[in-house]
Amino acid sequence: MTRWGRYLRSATGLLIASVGCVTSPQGGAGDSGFALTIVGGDHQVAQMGQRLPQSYIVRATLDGDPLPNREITWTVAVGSGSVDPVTSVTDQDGLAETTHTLGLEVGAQEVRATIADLAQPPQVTFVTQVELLPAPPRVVSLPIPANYGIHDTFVRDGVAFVSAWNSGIIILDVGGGGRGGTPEAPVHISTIVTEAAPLQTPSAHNAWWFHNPVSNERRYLFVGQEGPGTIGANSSGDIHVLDVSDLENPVEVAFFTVPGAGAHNFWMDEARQVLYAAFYNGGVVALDVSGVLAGDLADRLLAQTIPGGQGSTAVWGVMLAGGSLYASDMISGLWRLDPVSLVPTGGGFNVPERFGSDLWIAGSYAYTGTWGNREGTLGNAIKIWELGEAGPALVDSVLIPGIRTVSDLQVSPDGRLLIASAEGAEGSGIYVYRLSEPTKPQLAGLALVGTGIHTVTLAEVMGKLYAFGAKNPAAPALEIYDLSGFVP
């Protein structure tokens, strides 16, 4: 039985870890008078999958005296967690430290510290015991046609617009569509298959339902079409515009193309009636969406920027916050842009070790995901940024064990929860963090999903907070989770 199989069969919810530290059976003594003792980090309590709040600290000595400038090796002996750094050098007092991000296993997890380069090195072992906590309940798993399946879901006013790839846009009443639907029992309103041009397939990837504050209309749904591409070089797919003033009879009315580039995620400045769109190697575009939209919207282009330059730009997503536009670039990191000209005003080239993915801004902090494998480094990190006058500054990272990709994340409207979708390995699923301290997310909930959750979005429906996740493949489904139990 694998450790993950044990977790899935034995756990009814989440894990929490209580941490204690003990010396190794050797008592921490090695050859020639070398010794290693634990001086910090014991008796902690922390949740599974979370970095421990206190560092592990050891002291190295030689014949009882502090041993400076000596390399200490840190090894995860039991569990799927990680340590950072894996080696450290003792200071003038013989002290060295590391941090431990726990894995997801039930039972003991251990980290061992060793003085390097000795025939019989002294070592000490830190031991973690893992216990159970409740997980966010899944209230429904709604099958999606296996025509690739499901990508993003946009939820507003109790209506869900499911981007179901080659099956088009599926419109559901989940609590506000007037058909009696709820998140627990969605009711189908209609489906429209968007145009395949300029590709051979519709490839409906994402959507945004525009509420126009000037005309008071809720008429247009913008749909991103995602086609094939090569990171930093080319991509494909248009923006398709649907008239959804009659939700039962949506009609496609307009489109927008960036030659040689493809649409990805959107953000809308509804007050100014401007749509911002990520276009991968085409950077970021700002589009005037005021008035009546019809046909080719090429003359509606207001501005475009390629923040990292040609070959170093592949923008995943954008978000407007605090009077600035922020763009998460897979290659060149997190950027701040002027929302009118789109000229970069800070950031960039600040995540060289991983490919970037989604982003979310909450107050003076930003959170970005990572994905895939960039020169041997997995996309298992949530990056935490402070937004200052000089632009975004990286302050910390949260590692998720047992995954390859953090593809989507969002902060709850009250700023208290951060949710992330994870995929690519045994730890795939939905992760819920509390943001009591914005720079130190604390894992509060986890729902493991074997095939992974590709995207997730939060929505308040009928006074409760829900997460809408995309499960792909081989049995694609819209997975809806009730998060009300995690709201303080």
The other form holds:
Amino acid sequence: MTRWGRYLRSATGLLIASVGCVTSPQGGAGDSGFALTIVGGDHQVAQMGQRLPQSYIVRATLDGDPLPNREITWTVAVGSGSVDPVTSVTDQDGLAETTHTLGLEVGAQEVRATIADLAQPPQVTFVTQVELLPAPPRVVSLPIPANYGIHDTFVRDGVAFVSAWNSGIIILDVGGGGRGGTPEAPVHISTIVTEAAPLQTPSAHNAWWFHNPVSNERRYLFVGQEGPGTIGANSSGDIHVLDVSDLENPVEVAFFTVPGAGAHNFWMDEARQVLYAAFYNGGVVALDVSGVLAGDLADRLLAQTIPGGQGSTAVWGVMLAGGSLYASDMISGLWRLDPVSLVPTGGGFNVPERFGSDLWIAGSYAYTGTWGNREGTLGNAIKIWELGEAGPALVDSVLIPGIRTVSDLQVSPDGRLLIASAEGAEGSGIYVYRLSEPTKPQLAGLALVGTGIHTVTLAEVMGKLYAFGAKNPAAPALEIYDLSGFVP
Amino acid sequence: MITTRLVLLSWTATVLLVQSVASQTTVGWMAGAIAVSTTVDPIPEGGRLTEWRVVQPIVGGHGGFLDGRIWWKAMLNFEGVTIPSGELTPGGFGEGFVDRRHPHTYAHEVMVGTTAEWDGGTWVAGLAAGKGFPAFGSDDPMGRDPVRFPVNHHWAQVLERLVILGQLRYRQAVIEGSLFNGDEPESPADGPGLDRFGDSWSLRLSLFPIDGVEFQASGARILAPEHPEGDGHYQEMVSVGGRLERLIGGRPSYLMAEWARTSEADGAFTFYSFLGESATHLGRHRLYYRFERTDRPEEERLSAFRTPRPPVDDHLIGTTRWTIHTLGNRFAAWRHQNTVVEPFVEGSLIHVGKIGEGVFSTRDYYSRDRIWSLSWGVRIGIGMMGHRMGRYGSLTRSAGSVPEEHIHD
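Can you give me the structure for the form predicted in complex with its partner chain, which would complement the form predicted alone we have just seen?
Starting with the chain above, the whole complex follows.
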């Protein structure tokens, strides 16, 4: 085509645009001869935050003939949702598609498709009507002292151990503590401020109440202390061991230190009496916690691994499942480890675009959260993994619009619900997904919490499923939600 | 509660003004504002942004009563109205803002004090109280040449606290000590935490060897500035600096250099800053230059320009080192009595480097490690000449400002 011919086409496009014919819900024409039409996916009705079940599909043509190998740009025009991919290339039939994860606005949300690299690109707009999601009912909001607030809650047998940073461990009867407490009306049993040493502050971050099947004791509570540090470089904080035989009078009895590293989340092989602890840059440690625990537990160390290597390891959490230990490393991704030696047996360096956060294993699937900002990509995704012989294999992701971190996640005991806590922007809160298809979580409920939920813990209490959320400062609280409405 | 504190402070300022006028003692007042357009490229998360804002809108005064035995000094700042979301300032941080300079509180400074002399003025003792500047570090950047605030604002000054300050001067040396609340403001309308008063302290030694030249060395121990409840770690701060403001070669000239160090959480985090700045007059132009190299903690962000306050934990994601050259010129376009209108233009070239380990990556946030900013606009000042905030009692005698008649040819 000559230069004048191109000018003529552009002028024609401008003329068409000037009379308002460029965009319509069904199709659009731009540079003369180029056209874009909607083939599928328009006018869906869904609930906010959902990934739409049907892809948006367009057909690009030139003078009525399919236009292959042209880039289509997808832009969210209305709403805070996202599209994946943001560009796609037409096939031999001129077809291209994307999927839309809806934002959190009720009403019409729109996505615009255009043919890239044209002066007057034709465009079409997909419109989806968005309905409100049901919010899980909050049954109580229990204020926590504002000393950094609440970081995690461990619930077992109707007793909740709230890790409240410098306020220590707050022990609550939420239905099984014998004080008449319920999730709707927790009853305070006791509070113990754990030792600050070797740091300046107790910084109680997480806990695990050890039910020892060998001794039949419920004696020890392991507490993770999360001290000052720079993620990816160094961290600080011990494991503190409390004797909670008498819940009203807990006593600190032992500690464990990893020099230059600090404790984060725990898991236990209770039958083997082994405590697994994530230690950020210190990797993963396995401790023998059999028998009586007292003083420095340095000689109880069974194994330690730094799966990503020095400088590329910041392990957030661990979980034992199916005979393997899995570790979620913020930097180097999801690992499978031998539970005895802690030697990596699979995975690793498998989430390069985002920092990782928490993990949960359910059957042959794993779910991991993401965190912060890595190479400009926010931690707004839940990664879905299939656990095979070779280790974890990424099969899909769920994006959550309007957040910057998926800080915690857990699957319900029956495997039907996935729950996630989110922080960082207007979408902060608690997300409830149905796992009818384990690789396709469907958003079923959402409780928005302005300052964010730092962690969420699922527990069955008195026959009902509850979520225990740690609401961030400035007004920190233990927020308990009744999830029984989401259980089929 | 916040409103009550604000009303009390405003009431105090009003009473002081009325008292001074009624007792016919010296009263001075001032007002000013800067209308500025700032362009920054790149901003956090990439791209270029230009904003028009009115910054540093202030009304203030000073005076005395009881035959001058009692002095007062007050300044109201209306940035809470004009820049509630802060001012574009690459590198700036503090009070939950990042790469934006936070708005100051409405009651920026409301101080009352007294001084007493002995031995013909060889010895001077002073006591001051109110909301203002503890004895630490250098002058408030608002009273200095560049419109752009330095990155080290929270390492080199402590301000907007409920403070009691004692002074003792012997000839050309002044030692000061102050007690104050450690928590920094949470919003422009926030008053100082009364329940936190006394949890933090500072000391400063100032020397004035010749007229217009001064040196200072100071230290402070501040409890949990980012946590209103006071639960958190101490910041241990050191600052040394020198300042010259006098005629050099017949031109009013200004030089300042400072070094500061802040250590937090028992040494878990340490940040350094060096800053030097100078200014001189060429006709009706005032040319100025600042060099700064300051370490900044990098925290996880809530958005491109905000970090959580209070923080939920004690983690950083890294430390950056900001090296900034700022060059500017302001032009006294119109002057009448004590009012001056000055168009200005000011540019900064910035390099962001990462020091130490951590997951923070400059490219994650800025797309590259070199940033530029350009500001232009107009300053309007009434009665502002030589005003230095945070200097009380006998320190005002050594302000070192160049006499007004020398400012313009």
